[in-house]
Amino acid sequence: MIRTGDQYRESIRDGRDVWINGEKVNDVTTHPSFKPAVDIRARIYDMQHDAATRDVMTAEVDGDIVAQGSKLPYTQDDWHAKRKAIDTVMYDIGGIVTRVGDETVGEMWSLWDGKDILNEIDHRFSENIERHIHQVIKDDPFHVSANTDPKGDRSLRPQDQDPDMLTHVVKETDAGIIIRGAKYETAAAYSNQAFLKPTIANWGDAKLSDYALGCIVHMNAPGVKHICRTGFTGRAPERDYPLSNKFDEVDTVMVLDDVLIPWEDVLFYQHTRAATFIRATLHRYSAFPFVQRTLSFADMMIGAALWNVKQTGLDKQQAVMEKLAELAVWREGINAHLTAAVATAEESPNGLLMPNQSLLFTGRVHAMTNLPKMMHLARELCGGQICVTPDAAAFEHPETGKWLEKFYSINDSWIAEDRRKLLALARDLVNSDYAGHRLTFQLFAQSPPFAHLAAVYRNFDWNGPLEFAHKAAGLSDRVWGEKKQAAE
């Protein structure tokens, strides 16, 4: 049954092996470097428990109340909700998170779709993968995604350097596998389990079956330990910067040293064409999610970039509003792309109702392949006093507050306090080091160009052009058949 935020805290006071900044954390609910984030989950799960919320954040399956971010979509009222609850949360947790859970339980979905796949090495492999996603759904845990290995040389297979560069298989027992190696993974310190799946690789060499792995790895499994970034938190006053002190994901390095996955844990193993299916439709669902948190980024970026033209009167030059012009665009692109998607949605091999997926992909290259160019825009909006106004202490102090409040009022609406403000969250959003790892932070969350750009080229219906250029020249059947079978 769906939790509360007490109950998900309590179920990671757990003694798991959590390390930040050379300390090992004893409680990850009360530290200081992960509780923001830890709240806002809580607050998401409370959310389906709230008389304002529980209808948009929840659905009935069954005759059970389930998250709406678990629930198998089916139909396309399935996905306008999901993207309702999605907006809802940010709304109202006032800012963008990106992994709370229901981005990456679509992953498991993707695995769901090739169980004829995984029924070619052993049957237990779709029937644990079924069963995990049912559990997902009835235990409503907190579950993220271990997908990158350090790799090492990548030059190197893994057998020819460490092998512990890419997670992989040890040892086989009556209790199932022993695993060795580590993942990035955001959010694992703090979250309840994670589908660890195989890193990009050449899946096609045979070799690398230790490597072709996937699995459920549970957060206080003896032998997982949680190495993590230094965190934004803390670092300044929150008024001063108050997205980096709400919103820091805590990334972490997962060391997995000989860790025992029980066989009903076990989603594939020794397959590599297994491993090439995850790689390939490891997106088919999570994108949506994914792009939408860019969708709610963008229009941050245009709040915070309209409202600095109306408090300094610069909203209605022309220069100002082609610029808005651009960010809009920018914005419904990426809602047209999501839109679309669900218009057109698509059955995928297991009866799910799956995004059009030429519109998700290519609304994810249009998402993230521009948003550089935004965030610049941005700034250029908002207008370089976000890189020099002093802090907060500075308007609160008598001898520097009366300057301060002097040059900062612009008129009776726009005093002083309410110009610091906006400037503080305009540089959090687009010009501090909370913005450029949230930036960078993109190649790892969404995976890299040219990972998004293979997965256009995959989906994309290429017959079409083909056909309508075959038409248009004159040309025979015979090389349009071969064409047509090379497009396929």
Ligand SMILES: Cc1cc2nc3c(=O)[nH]c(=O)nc-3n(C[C@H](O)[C@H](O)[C@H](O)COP(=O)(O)OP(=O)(O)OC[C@H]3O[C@@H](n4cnc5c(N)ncnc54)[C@H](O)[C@@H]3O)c2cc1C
Second form
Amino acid sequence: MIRTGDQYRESIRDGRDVWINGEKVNDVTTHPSFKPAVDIRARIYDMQHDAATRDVMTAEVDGDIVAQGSKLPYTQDDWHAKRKAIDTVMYDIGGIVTRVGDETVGEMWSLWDGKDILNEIDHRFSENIERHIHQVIKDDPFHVSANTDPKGDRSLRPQDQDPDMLTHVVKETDAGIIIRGAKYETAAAYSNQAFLKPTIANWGDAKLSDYALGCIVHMNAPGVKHICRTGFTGRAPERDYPLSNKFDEVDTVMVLDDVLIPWEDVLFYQHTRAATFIRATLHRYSAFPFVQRTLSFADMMIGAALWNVKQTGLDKQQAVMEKLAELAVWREGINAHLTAAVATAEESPNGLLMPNQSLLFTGRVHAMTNLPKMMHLARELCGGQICVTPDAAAFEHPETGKWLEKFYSINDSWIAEDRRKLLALARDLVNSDYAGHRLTFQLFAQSPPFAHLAAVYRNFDWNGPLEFAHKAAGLSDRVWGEKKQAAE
Ligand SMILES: Cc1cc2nc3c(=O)[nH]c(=O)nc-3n(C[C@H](O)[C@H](O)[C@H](O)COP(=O)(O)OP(=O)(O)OC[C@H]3O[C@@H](n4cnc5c(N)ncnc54)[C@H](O)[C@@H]3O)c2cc1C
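Please move on to the form predicted in complex with this ligand, as the form predicted on its own is already shown.
Following is the full complex, with the preceding chain placed first.
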């Protein structure tokens, strides 16, 4: 039931159509741009078998061993176990990866929560989502997320421009539906499958729309073409850019050129109500692991900043301590939201346990909106040396190395090589191309900030504040009484 790293590698050597920098990729497992991310995903699979980590990375369900990330959550302990598994992965790999499967699979659980709506359309659709959820648990594939289309001119309806700007169905056949369009997708080129659904766009408010489409897309299906952005790996030596070279999660424009989706992989089709439901509930579960990644990011930034001021002896300055405290307040705010969201978790319409929605989504906004400011604070604490320090080769060369040895050796404890290594890590974390990319990833990869605020608006219980202010002002019951009755 649970795969090994090599089984995963074998599964993506399947003739998929992958391109990067104008080059066709024959094997993503060995290509230098993809290999580091593939190796990390493979390591996560192997951690499921490794005696040191298997108990954390897996769980037993009805006598079967399954991946912790895909296990359905029914209890608070299930969420604690998921959180622990991810922390174990990040520590093991010594960095941060987001799109490795556990963070996207929950999107399918959200759709399953809408099984009554799917049943209204066609009971086969609710059977399909249920089967796919269990298939992920059974087969342990690497599952990613396909939401965002190119979208084109937003002042026009998709029907009034190139219709492929939003993914849509072009034909129905006995074997399934034929779809056309494109999606932006992190990690698609080295994953097995994606849950495709409509993006946030004006895809029409008609009851039936060819744009209201949810399905599973297999990454090697005929007509699926992955056109990847340039990678960060190999741009500069690993010693100087350790994160760029090891943790680049390559993004893809996944072109869907008349791709056949067999009926068993169609999760909904045509019904705008199902599309509206999934857009409103998409991150019900998956926001948790996404926000948790920001906690890891916070820890790495705090660690880099603190080691820097320890190396330079600035850590005893009151002003420096206050800046570190600001970072800690942000970090603990994220931690508090995650912890409380599980402590006050709620039963979903389908009997799963979902983190407290209001606390989870306010936590996501807290984590993401403060991230740029906190990254800047960490950059400030690391000092300008992160962007002016020469590279490892200069430290090694006899002509230049002796000078760098002299100026980067701080005292008996802090030798030049440790100083160089820390500055290289900090540079790649907060000051490199890769650092900018990660910041943009956090901004957009789980939909843009306005959608995060919309999720807060939908899930916060406004009645408490309304009632409190109503009483304080001594307002009449004419409006509030009716509202209360409606809510009850
Ligand atoms: C690194 C990275 C990785 C990604 N990975 C994935 C992935 O794995 N899967 C996936 O499906 N997508 C992925 N995305 C895509 C991501 O979901 C989109 O970038 C995001 O949804 C925003 O869409 P857009 O880029 O087309 O911006 P646009 O839709 O053009 O929006 C740009 C800005 O316009 C404003 N705006 C637009 N519409 C509205 C509105 N209705 N109300 C208010 N303001 C609005 C907002 O300020 C918004 O930020 C990724 C993106 C990045 C950057």
